[in-house]
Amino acid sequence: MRHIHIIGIGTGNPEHVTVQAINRMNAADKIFLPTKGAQKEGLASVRREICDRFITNPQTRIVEFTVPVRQTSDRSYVGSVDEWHAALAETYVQLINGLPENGVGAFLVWGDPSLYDSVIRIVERARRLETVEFDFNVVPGITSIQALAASHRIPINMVGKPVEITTGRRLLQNGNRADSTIVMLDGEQAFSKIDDPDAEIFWGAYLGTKDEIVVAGRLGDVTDNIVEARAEARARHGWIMDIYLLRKGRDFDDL
């Protein structure tokens, strides 16, 4: 039966890249690389790096692929999603049944599979469509949430008190709720647009990296340094991936 292995690779530093990791695409006959056109092109570029740095064995082969287009048009959020995902797994499919029997495949996956991703949902959808019979696997990685606590040297939580992971969507349609938010996927920019100046923020951008941009501050006071540092990065590179936590209160303000 072929097998294939679902990697975290963490945020784009190498360094981030773990042994067991490391292990597992030396391990396999192909490593399937998605590439999003040129204006994402520094995405490829990392996964090769990677790649270059890492893959020891000389039977290993680099697969690249193209990532079809969601299109968004006449549809919801869901059900655009929905039919991307049908397109990937055929994708998938392709792609797996051009492994040798009993062959060994692998998708790197940014931070960590779980969080955020839909590598692993995709995966199963395409197993589910009894084109290909194969069995897979999932490496952890670190995730950018990870990353952000270590470049603004900080716990996530406060002591005793919930943490809510959500996205820039959901931020504009709940507000700010919890003591500490990790808001993820803002093209939006969610942060700009919330009532709660008096919150604290700590942003990130290509986080881990040589490009790595932090801020942190009163939401109120350093919004327009984001938005502005944001537009430029993207503007520089053509490809953004940003982070942030949104704290209230401080350890022990409850007691």
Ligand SMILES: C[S@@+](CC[C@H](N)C(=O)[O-])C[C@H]1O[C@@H](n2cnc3c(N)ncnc32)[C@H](O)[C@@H]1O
Contents of the next structure:
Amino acid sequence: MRHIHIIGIGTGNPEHVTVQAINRMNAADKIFLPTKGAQKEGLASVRREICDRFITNPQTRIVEFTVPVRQTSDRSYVGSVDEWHAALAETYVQLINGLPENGVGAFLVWGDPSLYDSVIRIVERARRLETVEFDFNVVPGITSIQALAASHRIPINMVGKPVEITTGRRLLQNGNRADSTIVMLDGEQAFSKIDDPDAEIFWGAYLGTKDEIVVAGRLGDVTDNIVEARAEARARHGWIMDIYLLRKGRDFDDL
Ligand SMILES: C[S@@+](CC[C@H](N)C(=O)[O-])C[C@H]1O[C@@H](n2cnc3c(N)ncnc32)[C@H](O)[C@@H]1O
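To test you: the structure above is the form predicted alone. What is the structure of the form predicted in complex with this ligand?
Expanding to the full complex; the earlier chain stays at the top.
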């Protein structure tokens, strides 16, 4: 039976790649690399750099594939994602079918495969199509949450308190309600639209890469700096990935 490794590769610094990830990459006949067009070229080049640096098995081949564009017009968000995942599952089946019988393939996933990523879901979906028989396993990677915490030198939670992980869209819908809230996938800069000036924000973009930017402070004081830094960096690079922690209260203030 064919086998697939779903490998977390960290968030931009090749030194995030674990020994387990390196061993699994070198155990693969083919590594499947997504390309998402010029805008995401920065991400594709980090993946290529990781392959160049860590793959020592001369039998391992890199296979680039184009990620289909998600159609959004005249569809609900859920319908659009479902249709996109269906198209990707078909692409995965073709890639896996291209492996030799008992061959091993690998998908390299940004950060960790468990966090706001659908490769595991799509691989499961590809398996359910029953066109090609295969098994899979997951190798954990360093997430953007860990990269953010390390760059700011902070713990994510306050002592004994919970953490909410959400998206920019949900933060706008629900407000800043948790003691510690991690916000990802925020294209609309939700932090600048919520009314909570005394919350602390720990923001980071391009974490782990040579272009990393971090800003921290009271939301009411640093929002404009972040909006400006974000817009400038996005214009310069053509893309941005940013994440932040919003924090309210203090350790032990509920005791
Ligand atoms: C599709 S999710 C992938 C998350 C990834 N699986 C992880 O473990 O971090 C993409 C979001 O992760 C965050 N992200 C990923 N890499 C990042 C980086 N290097 N710097 C800042 N944020 C990052 C951003 O919030 C971005 O919108």
